[in-house]
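The form predicted alone is given below as one chain in structure tokens.
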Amino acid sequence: MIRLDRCLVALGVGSRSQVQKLIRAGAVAAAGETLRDPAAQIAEGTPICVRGEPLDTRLARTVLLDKPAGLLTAARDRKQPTVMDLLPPAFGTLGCMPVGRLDKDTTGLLLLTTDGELAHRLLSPARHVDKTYLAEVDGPLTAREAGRMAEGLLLDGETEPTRPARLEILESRADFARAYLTIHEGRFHQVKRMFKAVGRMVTALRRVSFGPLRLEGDPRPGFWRDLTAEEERALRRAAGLEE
């Protein structure tokens, strides 16, 4: 159970005293029934209304942005913008944070939820969680690069050498590479780092996948929908939170 209020203000519907105000003037109505205390209890999920408008009361939510180039990975920023800028404001009040990061020219699909233990758990090395990315680098990759990502990398100023990474080669020229690369760590800069290690530059970067989430079709920078209850099943079955 939680407070009308309470509710209301995680909800972004307003401010404490903003809200109190709505619910006493009657232009809140949960379940059907106008209610004017602020503090009345309400199970969560509870449908409400204001002013003969229904809410989205969900207070748990995770969702997949296709994130563009440009944005920082963060939930706010002074200066700059960020991922949460093309979520309603109500998910910053929630609490819905970005999974890890992804640099700010890098594209592609991130996780944003308001389940703190998910989000630790699916970051863990230790779950050995699957992270694919789709790269372009300067120069030619060929079974040699791929070997000695499987075999693990030292990267620069680290003392441990990465986990076996696979690399998937696509399209190999003189001046120009393609090829998708899964890891299953998050060190800073990791894959342009591992690339770097091998002697190449990245010059594009993709995130596809995470998990068992795939990014389908076309790039559509700044989409964003909720994941479905069977992927919200199988990422938590990925994170070792089985229901």
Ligand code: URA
Given for the second form:
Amino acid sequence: MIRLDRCLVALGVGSRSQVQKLIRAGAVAAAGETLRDPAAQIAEGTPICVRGEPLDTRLARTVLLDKPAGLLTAARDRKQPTVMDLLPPAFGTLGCMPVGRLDKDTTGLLLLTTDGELAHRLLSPARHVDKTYLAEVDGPLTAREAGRMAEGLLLDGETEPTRPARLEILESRADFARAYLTIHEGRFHQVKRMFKAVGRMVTALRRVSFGPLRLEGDPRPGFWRDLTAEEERALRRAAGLEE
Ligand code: URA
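Let's see the other form, the form predicted in complex with this ligand, since the form predicted alone is already up.
Starting with the chain above, the whole complex follows.
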């Protein structure tokens, strides 16, 4: 059960005092009944209408976003636009947060969730899920670079080598190559630093998978959707929260 006014604040209807005013004015109906007491208790998921308009009352959300370049991966920032700007304002009040980070110029699959435990588990070093990136670099890639990435690389300023990573080369020329790189960790700028360690500079980077989740088809920058029930179960299994 949740207090009606608290529920409306969480759903982004307004501030505590604004929603209390609305409720007292008789503008809010829960399960078809007008409630005038801001402290009324309602069950989570109860259908609510404000001024006759139905609200999306889901308090728990996990969504997949195709992150465009140019946005910060952060819950908020004073100066720069963030990925949260792509979602309805209610996601902010619900406490939805990005799971991990993509660089400002990196595009692709970003997960955002209101479930703090799920996020924490997916990011914990003990449980890091596989992530696959499509990278474009400024020179050729060969079996030699793939071998070094499979063995593990010592990145600048670090003492622990990276865990074995899989490089699948799609195209390689003298001044350009394209490859999938699958890593099992989430170190700072890890993919760019791994390519740098083998003498290549990343010129474009897109994440195409995160654990059991995949971005299929052509890029759709800014597109987001809720996970399907099946995706949510697979993700919870990957996080060790479900059998
Ligand atoms: N590795 C990077 O270097 N950048 C990202 O955005 C993600 C992984």
